[in-house]
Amino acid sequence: MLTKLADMKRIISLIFLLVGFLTFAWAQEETVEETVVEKDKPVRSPFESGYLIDQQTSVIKVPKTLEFVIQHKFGTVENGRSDLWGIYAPGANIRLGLNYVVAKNLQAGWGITKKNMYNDFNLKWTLLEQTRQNTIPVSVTLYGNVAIDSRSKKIFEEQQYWHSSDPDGVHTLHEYRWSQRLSYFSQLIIGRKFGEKLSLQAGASFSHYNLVDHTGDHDKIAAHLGGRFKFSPQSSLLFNFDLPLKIKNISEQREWTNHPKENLALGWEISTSTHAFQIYISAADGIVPQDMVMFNQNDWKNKGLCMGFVITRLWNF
């Protein structure tokens, strides 16, 4: 009876030293998992795709991810139904290509243009992207492409141009480089989105065209906003405005006599998981962005405004 009562308190012992030491444990993994800080990740879809309208965003999908985007502008609105405000106007510009991203935060790009057979090759880099937790406020995005004009030699051959070695500013002719078809485009972009609806983007950008006639610059200095207002899971509504500044110190021109005009551009995005299709309204007839910035000459204020859309999509590897 004694050896009976003595393995009891044994067993009730034992299980009374099993009981603490669980207790002992989870209050442990409980006071652990209390001092662990939750990551802080980036901010969900500040845009639905890297292209807004007219501008870049700071969004690059994940590795592996290739892209297919058509890029469409119709003729300016400026006769109305004569030509169906555009749509059936002899000035459209299509721009085709094709997007890569070879590693977190960094994308590869190649377009080809109608405008001047612009063969464009480019590379998107989002240095910094906005968290959720306000860690980093903003995303920082660099942009910048080299564009090759492909025309016709001949047009080279002829064209008229602007020398700045040219002390009286003489139209001379010059012997054709194969350099004088290159233009180049860098951008700095930085964005927030303001909850769930709101997003705003500003930037500023660098433009250079090795060849330009005499009422042009080589140089350009622009300015850039955009955003997106999101009002339904699918849709959205965008804005962009781009603004070439005339700065003296960097201009050949004695006068501002052909300096180009802003770009203002309204659109409505639909996109899904693979998809984006946006319809706007914009004055520049260019879709590469040098041209934008270096030889728009349609006035939005006045009937400059052309229809245009922007299709992207997605497969990944």
Second form
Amino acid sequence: MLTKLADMKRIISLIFLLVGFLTFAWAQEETVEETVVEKDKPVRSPFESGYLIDQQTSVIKVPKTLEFVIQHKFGTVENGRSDLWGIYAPGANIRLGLNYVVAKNLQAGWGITKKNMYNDFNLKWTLLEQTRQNTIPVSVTLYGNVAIDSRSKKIFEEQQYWHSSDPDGVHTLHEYRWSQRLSYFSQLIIGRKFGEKLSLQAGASFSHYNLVDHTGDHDKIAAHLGGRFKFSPQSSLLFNFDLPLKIKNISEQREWTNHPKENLALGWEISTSTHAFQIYISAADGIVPQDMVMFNQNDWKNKGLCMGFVITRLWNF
Amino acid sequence: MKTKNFLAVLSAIFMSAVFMSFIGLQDQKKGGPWDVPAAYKSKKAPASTAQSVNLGKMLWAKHCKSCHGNNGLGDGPKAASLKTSPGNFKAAEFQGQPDGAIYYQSFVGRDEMPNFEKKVVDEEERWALVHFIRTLK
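Could the form predicted together with its partner chain be given as well, to go with the form predicted on its own?
Shown next: the complete complex, the earlier chain at its head.
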């Protein structure tokens, strides 16, 4: 018994020593890194705002900044002048959001969207910032959210859903559970500023819906590409492209009958000290990213484009 | 006859607009002297380069132009709605100040001149803006 106790003490001491050593080693590394970062500063404004039409950028403002964002998408242009190319179409979608920078390169946000009355709570963390002398050649950002479909409970109760545990062809009415309202989105974004004018970013995302109809998938992986070309001190051209991937291994469908379509967006941005205005045309009618990846059926090659805008306003505390 | 009346009404509207804008400008008070702390007054600007002036110009367009105008004359689109005149940066009185005083006025601010310390956080960018303001004379 005594031997066992002595062994345990020895093991605990060893663990403490190891942790202490690792902490010391880490602290040493941090000191070295801090010195390097001081010499090589992050690049100036790879993007003017944290938004790139339908996507996020690596940009997070200084701590204690509050951002109010209005994202608005009109209907599709398919009906032409009869509804002023979608501007007066009934299918508009709007998101109002607030973001707050809680610490350096860490932002928390909340938004509410008209479509499905999504309440989304999101976090963005820029792990690495590209530096001017290329000590760090790219920026690396993580973005994630959880969205709550906050429509009436009736909407959930009246529908039949297929669950992956059900036998083929059997669609049952599942009992309503609150968790069925939840969906998630997580994304890794890698970006680089090429000179003063051009910035590009690429990303990969994973979306999950707790509840989908029997033609859909619960999970979807998507690839993202975006960029801006700054042609004057305040103006830039923007683009983004979101491609939901057809991956059989994570699909619950035998055939791609209702696979979401890719989203293409092109826009023009004007930025000022406290505002960014983005006017654009894009395919997806959704604004919450998992909605775009999972449900977009607008085809940009076939008049499936909507006009829209993003306005951000910043306050510093 | 109708055309004459129409022209008379148009002229009256135009004259009123000119008159009102004149009143508006007259209502703007001139900002009093700045109380710049000695620590700022003695700040030394790094050497100005073509690159820093160009960077300053970009920052000017984003942060300053809307009130101070393209050339620092205080005639930007937002200037008319201010109670205090944004001033004339070409004036010898303004340009005669030390760099540190212009730095303080630009980034610390007072009253209607907002604080820009959290919008332009990089020291290098701040001095670049001062360098550009120096080219306005």
